[in-house]
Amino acid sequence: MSFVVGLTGGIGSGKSVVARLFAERGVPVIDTDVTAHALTAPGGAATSAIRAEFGDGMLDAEGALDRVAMRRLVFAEPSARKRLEAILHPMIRSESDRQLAANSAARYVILVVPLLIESGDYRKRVDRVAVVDCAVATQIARVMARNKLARDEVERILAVQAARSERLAAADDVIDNDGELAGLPPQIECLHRQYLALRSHVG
C-alpha cells in the first residue's frame, strides 16, 4: 500500500497549484474535485440520484449539476448540504479507494481533500497531512477574481468551512502560498524528497 499524504486547504488557498506541482515530479494525484466533476457531468453516475432528491432544477440543460442553483439553495436551506453530501461523499470515497490500490506500487500518493479536516476520519484515510495555507483575505480575493462571486457568498462558503487554525492545528506540514507563485516550487521539492524519504524509513 502506497504512503498517503492527504491534501488539503480552504477554498483559494491554492491546492490545484500544489497538486500541479506534486504531479509534474511523478507523483500521482487523486483529487476528489476532480471526481466530483465527473460524477455530476452530464451523465455522471451521481446526476439520477441528485435528479430524484432534488428535482430536475438542479441540472443544467446538458444534465450535469447547476452549480449555481445548488448553492443558492444549500444557502437558503443548510440541511440540502447534507442530502447532497450523503449522495455524493459514498461515491467518491469509493473511487478514491480504487485509485489508491490502482496506485498501490506507488512510493507515494497525494490524495486531494478540499474537506479532509472536516471529514473527521482523516487520520484512518493518510498517513500524513498537508496543508496548503494562505491568509482569509488572500483567499477571498482570489475566489472573487477565479469564481467571479460576491464577497458574501465566498464568506458564507468560507463559514461552512474549517476555520484556517483548525487546519493549522491537524497539519503534519504546511504549505505557504500567501505571496508569489515563484515561492511554491521550492517547498514542495523539500517536501517531495522528505515524502521519499520517510516512506523508506516506514517500508
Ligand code: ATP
Given for the second form:
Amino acid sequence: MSFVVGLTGGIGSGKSVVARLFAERGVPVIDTDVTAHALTAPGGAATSAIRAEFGDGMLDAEGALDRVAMRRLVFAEPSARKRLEAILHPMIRSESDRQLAANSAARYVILVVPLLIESGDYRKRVDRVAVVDCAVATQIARVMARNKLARDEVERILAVQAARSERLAAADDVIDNDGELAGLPPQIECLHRQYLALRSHVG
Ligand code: ATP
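Could the form predicted together with the ligand be given as well, to go with the form predicted on its own?
Whole complex next, starting from this chain.
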C-alpha cells in the first residue's frame, strides 16, 4: 500500500486548490467529496437508498440529492444528518479503498477528507495529516463569495466543523492558505519532496 497523506481543512480553506497542486506533480488524489457527489448525482449509487430513507422529496427532478432540501432538513432535524451519513459513509469508504488499491504502486497518495479531524475512523486510515489553514474570517468571505450564502449560513456550517485550533493540533503538516494563491506552490513543492522522502524511508 502507498503512504497515505490525509488532506483536510475547514470549508473554503482551499483543499481543492491544494489537491490540484499535488495532482499536477503526478500524485494520485482520492477526494471523498468528489466520491460523495458522484454517489448522490443522478443515477448515483446512493440515490435509491436516499429515496427509501427520506422519500422522493429529497431528490430533485433529475434524480440527484437535492442539497438545498437536505441542508434545510438537517438544520430542522439534526438526526437527519446521521441517517444520511449512515447511507453515504460506508459507500465512500469502500470507494476510497478501491481507489487506494488501484493506486497502490504510487509513492504516496493524497486522500482528501473534509471532516478528517471529526472522524476517528479516517484518522486511523491515514499515515499523516496535512491541514490547509486560513483565518476563520477568510473562510467565511470565500464561502460567501463562492456559494452565494449569507454570513449566518456559513457560520452555521462552521459551527458543526472542528475548530481551527483542533485541526491545527491534529496536523503533522500545515499549509498556510491565508494569503495569495501564489503562496501555495512553494509550500506544496516542499511537502511533495518531504513525502517522497518519507515514503522511501518506510519502504
Ligand atoms: P470546500 O470545503 O467547500 O470543498 P475547499 O477547502 O476545497 O472548500 P476551495 O474550493 O479550494 O476550498 O477554495 C474555496 C474558494 O476560495 C474557491 O472559490 C477558491 O477558488 C478560493 N480560494 C482558495 N484559496 C484562495 C486564495 N489563496 N486566494 C483567493 N481565493 C482562494
